[in-house]
Every structure is written in C-alpha cells, then in structure tokens.
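Next up: just one chain, as structure tokens, the form predicted on its own.
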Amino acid sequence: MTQATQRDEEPHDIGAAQQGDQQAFARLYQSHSGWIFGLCWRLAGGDRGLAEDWSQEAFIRAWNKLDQFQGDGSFAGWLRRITVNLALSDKRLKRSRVHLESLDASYEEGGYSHELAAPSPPWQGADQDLERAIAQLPERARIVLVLHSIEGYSHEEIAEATQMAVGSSKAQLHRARKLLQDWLNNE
C-alpha cells in the first residue's frame, strides 16, 4: 500500500478503530510506529529500550483514548502530543526517583559516579553521526532541539510542555545548536 493510499484510508481506520476494530488500529500503528519510535529515541537520548517502552506505551494510551480524538487536527499531531507528554512526564518521574536514589547511594558509599557508553542510533550512514550527537546533548537542550527543530513545536509550546520559561527554551535551543556545530565540525 502506498503512503497516499494509507493517508486516504486513515480516516476510515480511525473511525473503525474508535468502534473497537483492532485491525484498523493495527494499520494506524504500522503507518505511524516508525516516526513515533524515532521521536522517542531522540527524546530518550538514544536509549533504545526506553524508546521502545515509550513507543509501546504511547500506542496503548492512544488506543485507550481513541474516543477522545475528534478529528479537529491530524491524527499524527494528536499521537505526537500523547507521545511527547508521556516522555516528558516519565522523565520528570525518573528524575525524582534518580535524585532520591543518588542521595541514598552517596550517603551509603561516600559518593559514586558512572559513565554511559555513547548510544548507538538505529540508523545507518551519514545520519548516524548527527543522531549520535543529538543523543549526547544535555537532556534539556536535546529535548528543546528535538521538539523545536525536528517536531516543529514553538517555544511557547515547549515552555508549556516542559514547564520552563520561553527564554529558557530559546537558550537551550541555542546551546544545543552550538554544541552540535562544535561536535560535528571537530569530527
């Protein structure tokens, strides 16, 4: 099936899935799962397992909330919002848990450190260097870069989703671009 045919069939599949048709939802999943995984992979900083978990959870939430999709905007945009909200919410929860765990570990062990290996993107070729560089950005800078430059969010939308000031969003985007430029020019 061509992409044009898939787009033409999408409204029918959405309606059928809203009526409980699992095969229609499976077609929607097939049509959107690749780019949703890419979004999750970037937001997760190259953590493939976390990206897979978020992708799966995003589609579970979409299935459970499908009756809330009114068709006012695009299905892809609605699915993108579910995915971004899920990832950012999960990051906030994990940040709280990691902070508490690191306090416990520091107290018990007299301090600790760990290093993460550079993530390996699921893509091959020239895009791999860029994807690896994006994955290595500091978390806030990476999130702003992905949401603004790749997903097309405005700074106001990013500020609302991430609970940061608009100025901070702009500063993080500038930081991300500068770091990427420096890293890619030095390779």
Contents of the next structure:
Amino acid sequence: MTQATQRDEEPHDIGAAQQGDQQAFARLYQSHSGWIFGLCWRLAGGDRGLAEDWSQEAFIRAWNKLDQFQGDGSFAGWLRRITVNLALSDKRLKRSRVHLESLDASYEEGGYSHELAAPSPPWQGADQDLERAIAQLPERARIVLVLHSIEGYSHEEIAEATQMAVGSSKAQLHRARKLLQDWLNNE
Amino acid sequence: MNDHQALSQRLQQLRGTGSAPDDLWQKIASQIEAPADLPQLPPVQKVAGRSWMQAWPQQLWANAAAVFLLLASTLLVWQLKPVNEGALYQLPSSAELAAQESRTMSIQLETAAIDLNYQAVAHQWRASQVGQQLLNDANAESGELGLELIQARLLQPELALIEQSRVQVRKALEQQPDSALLLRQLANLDQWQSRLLRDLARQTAQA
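Condition change, the form predicted on its own to the form predicted in complex with its partner chain:
Every component of the complex follows; first up is the chain already shown.
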C-alpha cells in the first residue's frame, strides 16, 4: 500500500478505530509509528528504552482518547501533541529542574562534549551524524531544537508546552544550533 | 546556501523519519485488547433487512402480547390467592382435633395389643418347648419330678404373663371399646389361658 493510498484510507481507519476496530488502529499505527518513534528517540536524547516507552504509551493514549479526535486538524498533528505532552510531562517527573540546570551549567562551562557517548539512531537511512549530535545536546536545547526546527513548533507553542519563557526558547534554540554547527563542522 | 540554511534543511529532512521496533505493536496490542474475562455485550438486535421505522409495528405487537400475558397471569394468581391462603392457614376445629387424637390413641393401643399378642405367642411356644423338655427329663428320672415343680417352672410364669396381658388389653378397651383388634386380642388371651389351664389339669391328671 502506497503512502498516498494510506492517506486516503486514513479517515476511514480513524472512524473504524473510533468504533473499536483494532485492525484499523493497527493500520494507523503502521502509518505513524516510525516517525513517532523517531520523535521520541530525539526527545529522549537517544535513549532507546525511553523512546520505546513513550511511543508505546502514546499509541495507547491515542487509542483510549480516539473518541476525542474530532478531525479538526490532522491525525498526525493530534498524535504529535499527545506524544510531545507525554514526553515532556515524563521528563518533568524524571528529572528535576535542578538537574536540568546543572546540565546546562556544565555546558556553559565547556565541560559538556558530544564525544562522550554518541548513540546512533536504531534505523537505517538516517542522517546519522546529525542525529548523534542532536542526541548529545543539553536537555532543554535539544527539546527546543527538535520541536522548532524538526517538528515545526513555534516558540510560543514551545513555551506553553515546556513552561519556559518565549525568550528562553529562542535562546535555547540559538545555543543548540551553535553547538550543532560547531560539532558538525569539526567532524 | 550558508551553514545556517544548510543546517535548517538537514533538520527539516529529519521530520517524519524513524522506524519503530518490530515488537512495539505487540506490546501496544496486548494493552488495548479487551480483557478476556469480561463478557462480550451482545450485538444490537436488528430486524433483518428492515429499519426500525419499518419494524416497529411488529415490536409493538410483541410488547403488547407480553403485557397481556403478564396481566392475565397476575389476575389468575389474584383469583387463586384466597383459596390457597384458606387451605394453608385454616385451623382445625376442636372436634377434628379430638377425632385425630382418638385415631392416634387407637393406633397406639392396637399396636400395643399386637405386641402383646406376639409376646403371648412367643411365651406359649417357649412354654411348650420347656414343658416338653421338663416332661422328658421327668420321664428320664423315673417320674421323680413332681407336679408342683412342673407348675412352678412352666405354667405359672406363662399364666401370669397372660393375665398381665389381659389386664393391659382391658385397659385399652376402656379407651377404645369398639376396637375389633383389641376384642379379638382379648379373646385370644382368654383362649390361651384356658388352654394352659387344661394342659395343667391334664398334666396333673397324668402325674
């Protein structure tokens, strides 16, 4: 089945899944699970286990909340919001603000290097160098970069999702791009 | 294209890329499947080939028939209710109670008479056996056993038992004077008593 055909069938599958059709939901999973896992992997900084947990939980939440999807926007956008909110809320639980600040401080002091451990994405055909560099970015810089430069979030949306100021989001993005430029140019 | 634009382009190309682990769907499917122990709700009944608007007259008649049967059964139970209650809760009169007690006493007395009859027969049989044995012994001892001893060992206990039975049967007859069984029992006792007395007299004569 081509991607175009999948897109054509998607409204039907969404409706069927909303009626409890697991086969239809499985087709939706087939269409969206790849990029959802990629998004989770990047937000998790290359932590595959965490990315799997988020991906799994995101689809389970989507299944449980399917009746709330009204079709106002795209199904992919709805699924993306579920995934990002899930990942960010889990981050807030797992890592304290103090820990995040300490990571950023270590970066500011120059003691943070992407050469320490560079996980590669577990799928073929990816921009491996860029993926490894993103995975090594400081936490908040990485989240802002992924949401803004890859997923297309605005700074206002990022500020709302991450509970940081819009200026901070812009600053984190600047820092992330600067780091990536330096690392990629040195390789 | 400067470095900034090149980086932006590379980042945008990452959008939508990735690949989920092969076993991820199995983990998800295992958690979104309905629990096996929950009963499945039956499908909504649908009249084959017809919409609800077309089928509602048939359902109306079915419902009306059900209501009619319910009302009919209720009326039937209502009509039977007084009869059942009277049969269940009506108390017997004093005369009926007396009759029941009389019947019960009669049965008890007849049972006692039958038991006495059995005992009398058993004693008579045993007395005859013992008496015969005593007579044999007496003959073997060359007639040394006297009549008094025979009476003491054999006939007197049997005669006393028969007399005791006759007293009990007479008492029973005072309560149930029309009892044929008691009358017949008393007659038997009299007959046995007479027979024992004749035997005693014969044995006395032979001695």
